[in-house]
Amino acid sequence: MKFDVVVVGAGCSGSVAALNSAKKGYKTLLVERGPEPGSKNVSGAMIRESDISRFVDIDGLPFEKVVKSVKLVFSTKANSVELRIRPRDKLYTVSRLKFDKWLAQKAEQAGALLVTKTTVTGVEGNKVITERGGVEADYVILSEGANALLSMSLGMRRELKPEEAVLGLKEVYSMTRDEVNKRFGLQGDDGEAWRVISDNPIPFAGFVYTYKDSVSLGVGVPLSNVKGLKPYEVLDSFRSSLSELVKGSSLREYSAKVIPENGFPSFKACNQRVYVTGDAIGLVDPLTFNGIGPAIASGYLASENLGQCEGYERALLQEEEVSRIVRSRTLVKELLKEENFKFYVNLIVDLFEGWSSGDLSKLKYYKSNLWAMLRHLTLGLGVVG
C-alpha cells in the first residue's frame, strides 16, 4: 500500500501534522501504538487558546475548565510565597485523552486514515515497517515523543543524558463538579492551575490543575538531581502537602513520561524524507511548562514543509515558542543545577520574607553569588529576546 504521508504518533503534534496535510490533498496514515489517540500521552494538562487556534478550528475543542487564576508557589522546608496571576491569555485545563482524541478526528475528517493499536518498528528507504507489515510513503513524520526509537535509529538524534531530562509523574484525582468547585472555592467551569516550585525534600516542580470532576497534581523531577530519592516518592510528598484537596477521592489515572530538556537544533529535525516533530526533537518550554503549543506548531510546519528539509528547519527556528526554547536551553542548563535551583528558590522565598518582616538583612548571603546571578541575568535576557 501506498501513501504521500506516514505520520508516526497520534499526539498533538502527529494529529494535526497528519489534519494538515490531509488537508492539502496528501494522501495520509496515522499510525498509533495505543488503543486510542492519548492513551500513551502524560500531560496536566493546561493550553493556551492561541496556540491552538493559530493551526487549528478551536469549534469543540473538549476543554475542562477554563482558568481564571494561577498560584505560584516557592516553597523551602522553611517558609513558602505564594503569587496569584490572572493570565493574560485564555487557558484551559484539558483532559489529554479527550484533546488528543478530538485532533485525531478533526484529521480523519480532512481525509486522514488513522490506525491505532499499531506500532511502527523501522522506517527502511520509502517503506514504513509496521508490527502488521510495511506501507511506502513518500514522507513521514516521526512524532514519537521523547522516547523516540524510530529517530535514533535514523541518527537523527541521540538518547538523553540524565542532566537533559526531566521525570514527569501525574495522578488524577476523582470527585465531583461540585466538590472541585468547593475545595478550590471556584464557580461554574472557572478553573485554577498552580505551578510550584520547590527545593524540598529534592528539587522539583510541581503542578495542579482542575477538572470538571477530578484534580490531577503531579511532579517534575530534573534525573540529575535524583539521589537517594526515588521520584515517586518526591510525588508522594507532594501529595501529602495537598492532602485536604484530595481527601476522600479515589486516584482515577496514574502515569509517568520523560519531559525532554534538550533537543532541536542539535537533533536533527528532518533528513532528507523524514521529519521530526514535537517531544521527539525536545520541543518543550520549561521555563513556561508548555510542551503541547510548540509541538502543535512543529506539526503544522512539518506538514506544511514536506519535500523542503531546510525550509522546516528554518520555520521552526523562526516560529517564536519554538525559538524561546532554543534561546533557553543554556539558561534552562544553569537552573536544572541542584544548587542553582536551590539558590533561587531559597532567595526568593527570602526575598518576600524579608520584605514582609521589615528585615533584608539575610539577603547579605546572596551578594557572594552576585556574578552567577549576572550571568544567569544575562542568559535571561537573551530568553526574552
Contents of the next structure:
Amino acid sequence: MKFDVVVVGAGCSGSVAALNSAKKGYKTLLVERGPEPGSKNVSGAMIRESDISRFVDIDGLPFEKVVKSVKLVFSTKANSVELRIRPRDKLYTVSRLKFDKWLAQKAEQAGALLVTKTTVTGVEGNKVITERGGVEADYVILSEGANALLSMSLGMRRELKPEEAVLGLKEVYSMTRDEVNKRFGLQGDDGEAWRVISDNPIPFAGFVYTYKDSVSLGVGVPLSNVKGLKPYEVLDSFRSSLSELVKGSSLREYSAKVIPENGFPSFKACNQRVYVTGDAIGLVDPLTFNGIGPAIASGYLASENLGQCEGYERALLQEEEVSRIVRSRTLVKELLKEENFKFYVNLIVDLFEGWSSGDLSKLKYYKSNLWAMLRHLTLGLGVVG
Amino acid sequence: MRIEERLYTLRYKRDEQPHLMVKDQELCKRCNEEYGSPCIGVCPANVYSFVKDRLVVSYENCVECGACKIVCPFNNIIWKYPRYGLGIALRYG
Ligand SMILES: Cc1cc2nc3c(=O)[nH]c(=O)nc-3n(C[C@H](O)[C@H](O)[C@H](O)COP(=O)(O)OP(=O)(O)OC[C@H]3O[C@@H](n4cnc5c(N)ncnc54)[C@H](O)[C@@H]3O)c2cc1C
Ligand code: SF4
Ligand code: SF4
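So that was the form predicted alone. Now I'd like the form predicted in complex with its partner chain, please.
After this comes the whole thing, all chains and molecules, with the earlier chain placed first.
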C-alpha cells in the first residue's frame, strides 16, 4: 500500500499533523501503538485555548474545567510563598485520553486513516515498517513523543542524558464534582491549577489540577537528582504536604513519563522525507510547563512544509513558543543544576519572609552570589527579548 | 500506598514476549558496585531488582515511562515497545 504521508503516533502532535496533512489533500495514514489514541500518554494536563485554536477548530473540545485561578508556590523546608494569579489566557484542564481521542477523530474526519495497536519499528527509504507489515510513503512524520525510539534509530537525535530529562509522575484521585468544588472553593466548571517549585526533599516541580470528578497531582523530578530517594518517594512527600486535599478519596490512576529538557535545534527536526515533531525533538517549555501547545504547533508546521525541510526548521524557529524554548535552553540547564535550583527557591522564600518580618539580614548571604545571578539574569533577558 | 497497589489501578495487557531486557548481567554487577544501579532507583514501577546477584526485569509492570534506559550508565537495556498495543492502557493520562 502507498500513502503520501505516514504519521507515527496519535498524540496531540501527530493527530494535528495528520489532520492538516489530510486537509491539504495528502493521502494520510496515522499509526498509533496504543489500543486507542491517548491510552499511552501522560500530561497534567493544562492547555491554553489559543495554542489549540490557531490550528484546530475547538468546537466540542472535551475539557474538564476552565482554569480561573493559578496558584504558584515556592517552598523550602523552612517556609513557603504562595502567589495567586487570574490567568489572562483561557486555560483548560483536560484528560489526555479524551483530548487525544477527540484530536484523532478530527484527523479521521478530515480523511486520515487511523490504525491503532500497531507499532512502527523502522523507516527505510520510502518504506515504513510496522509489526503488521510495511507501507510506502513519500513523507514520514515522527510524532512519537519523548521516548523517540525511531528518531534515535534514524540518527536524527541521540538519547537524552539524565541531566536533560525530568521524570513526571502523576496520580488521579476520584472525588465527586461537589467535593472537588468544595475543597478548592470553586463553582460550576471553574477550575484551579497549582504549580509548586520546591527543594524539599530534593529539587522538584509539583502540580495539582482540578478535573470534573477528580483531582490530579504529580511531580517532575530531574533524573540527574535521583540519588537515594526514588521519584515516587518525592511524589509521596509532595502528596503528604498537601494534607487534606485528597484525603478520603481513592486513587484512580498512577502514571509516569519522561519529559525532555533538551532537543531542537541540536536534534534534527527534518531529514529529506522524515519530519520530527513535539516531544520527540524536545519541544517542552520547562519554564511554563507547556508541551502540548508546541507539540501541536510543530505537528501543524511539519505538515505545512512537506518537501521543504529547511522551510519546516525555519517555521519552527519563527514560532514564538518554540523559539522561546530554544532560547531558554542554556538558562534552563543552569537553573536545573541542583545548587542553582535550591539557591533561587530559597532566595524567593527568604525574600518574602524577610520582607514580612522586617528583617532582611538573611539576604546578605545572597550578595556573594551576585555575579552568578547577574549571569542568569542576562540569560533570562535573552529568553524574553 | 505501595507501588504494587498503585499499579493495580492500571489496565495491563501482557505481552508474552518481554519488551525490556538487559544485555549483560556482568555489567549490572559492576554497575551495582560503582553506581548503585540507577535503573532500580528511578523506576516508578519497581520493574528492576537484584535477586541473587542477577538483575531481574519484571517487564509486566512497566508503565513505559522511558526513564531506565536514560539513567543506565552502560547503555545495557534493550528497550522496545510492547507489541500490538499491549502493555499499559491509561484512562486519564
Ligand atoms: C506528568 C506530566 C505532566 C505534564 N503536564 C503538561 C501540562 O499540563 N501541559 C502541557 O502542555 N504539557 C504537559 N506535559 C507535557 C506533554 O505531555 C507533552 O509535551 C506532549 O504530550 C507531547 O506531545 P507529543 O504528541 O509530542 O507526544 P505524545 O503525547 O507522547 O504522543 C506520542 C504518541 O506516539 C505514539 N508512539 C510512539 N512511538 C510509536 C511507534 N513507534 N509506533 C506507533 N506509535 C508510537 C505513542 O503511543 C503516543 O500516542 C506533561 C508531561 C508529563 C509527563
Ligand atoms: S542501570 Fe543498567 S547496567 Fe546498571 S543495573 Fe541497571 S540495567 Fe544494569
Ligand atoms: S520504562 Fe519506566 S516503568 Fe518501564 S522499566 Fe523503565 S523506568 Fe520502569
